[in-house]
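As structure tokens, one chain now follows by itself in the form predicted alone.
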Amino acid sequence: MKKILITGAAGFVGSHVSERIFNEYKKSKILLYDKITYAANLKYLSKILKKKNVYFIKSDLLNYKVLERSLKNVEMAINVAAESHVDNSFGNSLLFTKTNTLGTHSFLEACRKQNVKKIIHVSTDEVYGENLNKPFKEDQILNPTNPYAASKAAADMIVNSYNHSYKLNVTTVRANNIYGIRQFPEKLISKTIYSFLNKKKMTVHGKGNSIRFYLSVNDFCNGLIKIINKGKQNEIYNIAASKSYKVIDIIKLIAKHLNKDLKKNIRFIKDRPFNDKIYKINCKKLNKIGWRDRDLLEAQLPEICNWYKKNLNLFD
């Protein structure tokens, strides 16, 4: 591909995403796009940042003219930018529908009239909302139950209009929670190593026993190659972990790294107005392509905690 654009690329999930598509297609000019918010930073595209074929565009999603210009001979689209904190969609929901509904159509608006060839849009497992029985599988009905959630289903509903309406070439990602290093210390893993290393407790909603699946960044990036090379067109894909924890486990297993006492280093605070127990998805879909998530979360922990030991000025 002579030319990629990708949204979000300084953010956490972005960055790792814009190294590895900087890695696949190194004779392919790469249009970095992002707005800077509070979770992005410039550092993180470091390595890539100076090469002869990255271009980095300062703009934001909904700044429609900057965003359709860039995407002017871009073969290929990938959008990763996203308001992504739960708990900060409670607060401020209308942000949440502004940056990834609008922002969203924004952007597929900007494909159309570009006519850009291939275009991948990263989603969430949340859209389908609790599940305590089966894992979902991509044709399961939306059932979104917090703003961050809805606004990421709103998306996915403009991106399926867009699939029949204009036959637009777009391939739907939904993932497990995503950890990793330069995410910021706002969700789960990033804040308890954060906190812990900062001296101050760590917050727990209710008594913690919510259930997560965490995929490594590491893994996600594997599953959005194999998605882009051998993906079908239009289609939905799952990208599931294999292992589960209860929120409160996964504070244990950082103390116990990091040598903290459980009970001195946290604080139980009221839930969420809802909080799901559990999200279950079914990746066989992405399975059948050649995808298995390989990072165990206890084997990456070293390695993320000694990243925020080291770059905890990045957050002050």
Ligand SMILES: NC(=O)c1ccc[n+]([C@@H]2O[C@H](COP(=O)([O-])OP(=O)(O)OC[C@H]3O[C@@H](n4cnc5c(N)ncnc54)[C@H](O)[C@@H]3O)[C@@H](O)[C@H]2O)c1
Second form
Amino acid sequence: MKKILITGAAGFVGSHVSERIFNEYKKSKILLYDKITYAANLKYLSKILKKKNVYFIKSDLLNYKVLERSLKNVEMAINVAAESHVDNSFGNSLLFTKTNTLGTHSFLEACRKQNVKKIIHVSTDEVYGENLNKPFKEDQILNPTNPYAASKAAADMIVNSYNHSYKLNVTTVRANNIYGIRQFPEKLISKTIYSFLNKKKMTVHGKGNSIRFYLSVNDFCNGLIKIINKGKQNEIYNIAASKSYKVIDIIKLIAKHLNKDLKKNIRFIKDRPFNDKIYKINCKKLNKIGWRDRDLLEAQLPEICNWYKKNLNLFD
Ligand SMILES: NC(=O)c1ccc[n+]([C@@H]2O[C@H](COP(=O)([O-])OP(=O)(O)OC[C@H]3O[C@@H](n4cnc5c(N)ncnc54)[C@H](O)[C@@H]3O)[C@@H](O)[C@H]2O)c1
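Starting from the form predicted alone, produce the coordinates for the form predicted together with this ligand.
Everything in the complex follows now, all chains and molecules, and the chain you saw is the first one.
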């Protein structure tokens, strides 16, 4: 591939995807596109930004002209950019629709105009909504229950329409919660580590009984590469972790690792307006093309905690 563009490249998932794409496509020109919101940091891209085949474009998905121009001669475009934090979406839901829905529409239209041959859109398991029964397959009817999930589900619908109406080649990936270094300390694992290291109390929604599946960012990138190489055109792929945890158990795990007294370092707060108890997704389609998750959170925690210890100042 001659030219690849990745949006949201300076964020948590985007920076890992960008490094991975750089390693897989050594001969390609790689364009990293990001608005640089509070969740992004160019330092996350320091390993690759100085390479002569890597270029950074600071711009918004909604800046259509810049986006379309950036996609000229691009052969593969990966849309990772998003407003990603559910809690923020309750307060500022319009921004979520602008970035996640309209931003994805802008991305697809610009890809269409520039005739991009291969497009990957990063969605989320939250589009399916809560699920207490059998894990949802990719053809499950969407039932998002918070403004973040709704803005992502709306984007997935626009992807569907572009696949049908314009025969655009867009593959969608819907993953469980992802963890790893560089995640802004607002999501459960990064926030717990950051709070404990900063001697702040970790707040827990309700009783911390919601259950979440956790996928390492490395496993996510492996899944993405598998889908790029072996996935079918215009399909949706779930990327699911094998192991789930109660929120409170994750906090206990991190407290134990950082030697913190749990009772003294947490504070229970009112639950979210609506908090899905669990998202269960079926990953057999991706398993069939050879992907399995390999990492265990327990084994990854020391490295992740060390990274936050060394990089606390990034979040001052
Ligand atoms: N983190 C998770 O647990 C998880 C799980 C499943 C799916 N996802 C999806 O993965 C993607 C990345 O999530 P993340 O956790 O890395 O989010 P993040 O908030 O860490 O990063 C998002 C990135 O997008 C950029 N961005 C935001 N608005 C933009 C805009 N309008 N134009 C251009 N760039 C913009 C930000 O600057 C940032 O670099 C999202 O699409 C999210 O829905 C995340």
